[in-house]
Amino acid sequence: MTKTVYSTDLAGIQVGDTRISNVDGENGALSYRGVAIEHLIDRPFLQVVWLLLTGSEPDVSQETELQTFISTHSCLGKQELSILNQLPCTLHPMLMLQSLVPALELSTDTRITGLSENAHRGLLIASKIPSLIAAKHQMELGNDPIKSNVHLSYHENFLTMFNGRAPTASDVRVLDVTQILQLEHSFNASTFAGRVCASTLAPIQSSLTASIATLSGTLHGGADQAALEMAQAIDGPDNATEFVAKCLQSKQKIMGMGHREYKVVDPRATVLKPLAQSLCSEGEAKQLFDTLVAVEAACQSEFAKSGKQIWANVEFYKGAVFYRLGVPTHYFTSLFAMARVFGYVAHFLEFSENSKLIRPSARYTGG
C-alpha cells in the first residue's frame, strides 16, 4: 500500500519538474537555466528574459525582435485606459493588475520567430504591465498617463512614464539588476498558483492573474512594501533593537527577515544590500537603509542567543532601492510583478508541454 504523505504547506514535497530555475537553499545559490544569477546581473534585461523563456542564449536578431515586440505593444489602447480610469483611485496597484490583466487586448499580427502563440500572449501582457503601473501612478498624482516611448529601453521607458522625467543611466541600470534578481524563483507560491490554474486548461491570462494575486500577500511579494514601511515606522536605527525585542516577545513576524528556502544568505540579498547602500547615501534614504541594517543586526543578535542564524531576504533591502528610485511603497510589489511575470510565462509554457490537472487530496476531519 502506498503511504500517504501529509503536509499542510507542501514543505519538502516535490510536485513537478522544471528546467527554468534552481533554488539551492542549502548553499544559498540561485540559477536561471543553469546560469548563476551572479553571472546574469551584468547582462541586458531582455537578454536574460529570452534565456528564461526559451532556455537558449539569444542572438542579436532574436534580442532585437524581443525588444521591438515589447516596445511596440507597450502602449495602452483607449479601451484599456478607459477601464483603468474607471477603477477607484485608491485601489492598490496589485488589485489593479488583477483587474486589468484579464481585460488586456491580446491580438497581434506581429510575431517573434520561434515563439508559440501562448508565448506571444504572455509577452503582450508583460509588455503592458509597466504602462499600467505607470499610468495608475500618474492618475493618482492627478496627471494624464504618459505615453510609452517605443524608442527607449524597457526600464528607461518605465521610469520615464512612472516619474514623469527621464531617468539617469545609473537609475536604469539599478532597476535592471533588481528586476533580473526577481525574474524567477522556481515553485514559489505565486508561480505554483499559476501552474495550478494552468492545469485546468485555463488561458494564460487567467494563470498570470492567479499568480499576481498570490504575489500580493505580505508573506510573499508584499513583504517588500511591509519591510520598508516597518523601517519608516521604527523612525531611526537607534530604535531598532527595542523594536526587534518587542516583535520577538509578541511573536510578531519581522517582514523581510529569513526565507523559507534559504538556510544561508539569500544570494539576491547579497547583491541588493550593497546596491541599496550605494544608493541610499544621504537624507531620509540613508536613515531608512541604516534602520534596515540595524534591524537585521538586532535580529541576528537575538537569534544567536538560541544558536540560530537568520539573514535578510531579497524583499528586505529591495524596498530601499525602489524608494531611492522614486517609487512609493504601495507600488513596490507591482514592480515585483512587472519582473516576475516573465517567470510566470516561462512556467506556463513549460507546464503546458505536459499538462496534468493538479488535484491534491484532503484529510477529512469532520464528523
The other form holds:
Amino acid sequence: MTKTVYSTDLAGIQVGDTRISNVDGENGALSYRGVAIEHLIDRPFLQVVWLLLTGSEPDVSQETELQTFISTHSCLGKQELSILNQLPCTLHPMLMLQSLVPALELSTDTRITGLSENAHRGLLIASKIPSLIAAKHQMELGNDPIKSNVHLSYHENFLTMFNGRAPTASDVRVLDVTQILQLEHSFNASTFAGRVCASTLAPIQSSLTASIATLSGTLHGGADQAALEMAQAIDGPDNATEFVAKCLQSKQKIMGMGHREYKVVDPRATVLKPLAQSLCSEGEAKQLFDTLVAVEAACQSEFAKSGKQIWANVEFYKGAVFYRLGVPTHYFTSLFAMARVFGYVAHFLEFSENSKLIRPSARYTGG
Ligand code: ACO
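Hand over the structure of the form predicted together with acetyl coenzyme *A; the form predicted on its own is what we had up.
After this comes the whole thing, all chains and molecules, with the earlier chain placed first.
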C-alpha cells in the first residue's frame, strides 16, 4: 500500500530528479550542470545557455549556431506585432507575456545541430521574448517598436530595443551577469508549474506560459518589482527600522527577504549586492541602495530577537541594478522571465525524457 504523505506547500518534499541545477540551501550554493554560478557569471550569456540546455560545454561552432539562431528569430512578425498592438497599453508586461507566448509563430527551417524539435520551439519563444518586452515598452512610451538588430549581441540588442539607444559595454555586461544568475533554479514554483503542465503532454508553449504565469506572483519572481517599490516608498534609510517593525507587527512580508531553500545567504544576492552598490553611487540610486541595506539590517536584527535568521534573496538588490539600467519597476519580472525561460525549456526537455502525469490527491474535509 502507498504511504500517504500530507503537505500543503511541499516544503522539503522531493518530487523528482534533475541534472540541470543544484540548489544547496544549507551551504548557500547554486550550480548549473555542476558548475558553480560564481564561475559562470563572467562567461558570454549564450555560452551558459548552451551548457544549461544540453549539459555540455559548447564548442565555437555550437555557440555561433545558437547566437545566429536566436538573433535570426528575434524579430516579431506582422501578426505578432498586431496582437501586441491590440492589448491594452496598461496591461502588465507579465500578463502580456502570458497572452503572447502561446500565439508566437513557431515554424522555422533553420536547425541547430543535435537539438530536438522541442528545443527549437523553446528557443524560438526565448528568442522573441526580448523583442516583445522591448516593443511593449516603446509602445507604452508612445513610440513605434525598434526592430531587432541581428548584428548585436543578445543583451546589447535587448537594451537598444528597450531603451531606444545603444547601451554602454558595461551596461551590457551588468545585464549578462544579472541574467546568468536568474537562468535557472531547480524546482522553484514556476519551473514546477511548467513540469506539471508538461506532465499532461501539453505543448512546450503551454508549459512555458504556465511557468511565466507562476513566476509573476510577489512571493516568487514578482518580488523584484515589489522590493524596489517598497524601498522607494520607505523614502530613505532613516525610515527603514520603523517600516520593518510595523511590517512584522502586522505580519506583512518584507519583499526580497527570505527563501524556502536557502538557510544562509542566497548566493545570487552575494553577487548582486556589490554590483548594485557599485552602480548606485550617487543621487536617488544611492538613496535606494542605502534604504535596501538599512531594511536588510533592520530585518536581521528584528528576526534575531526571536532567534531566527532571514537573508536577502535574489530579488532584493536586483531591482537596484535594473533601476540603474533604466528599466521601470513594472518591467522587472518580465526581464526575469526573459532569462528564466531558458531554464524552463531545459526542464521541459528533461521532464519529457521520462514523463509521468503529476497528479496529487486531496484530503476530503467536506460533509
Ligand atoms: N518578511 C517577513 N517575514 C518573513 C519573511 C519576509 N520576507 N520571510 C519569511 N518570514 C517569516 C514568516 O513570517 C514565518 O514566520 P513564522 O514562523 O513566525 O510564521 C517564517 O519566516 C517562515 O516563513 P514562510 O513564509 O512560512 O516560509 P516559506 O519557506 O514559505 O517562505 C518565502 C519563503 C515565500 C520566499 C518568504 O520568505 C517570503 O514571503 N519572502 C518575501 C517574498 C519574496 O521575496 N519572494 C521571492 C523569493 S526568491 C524567488 O522566488 C525568485
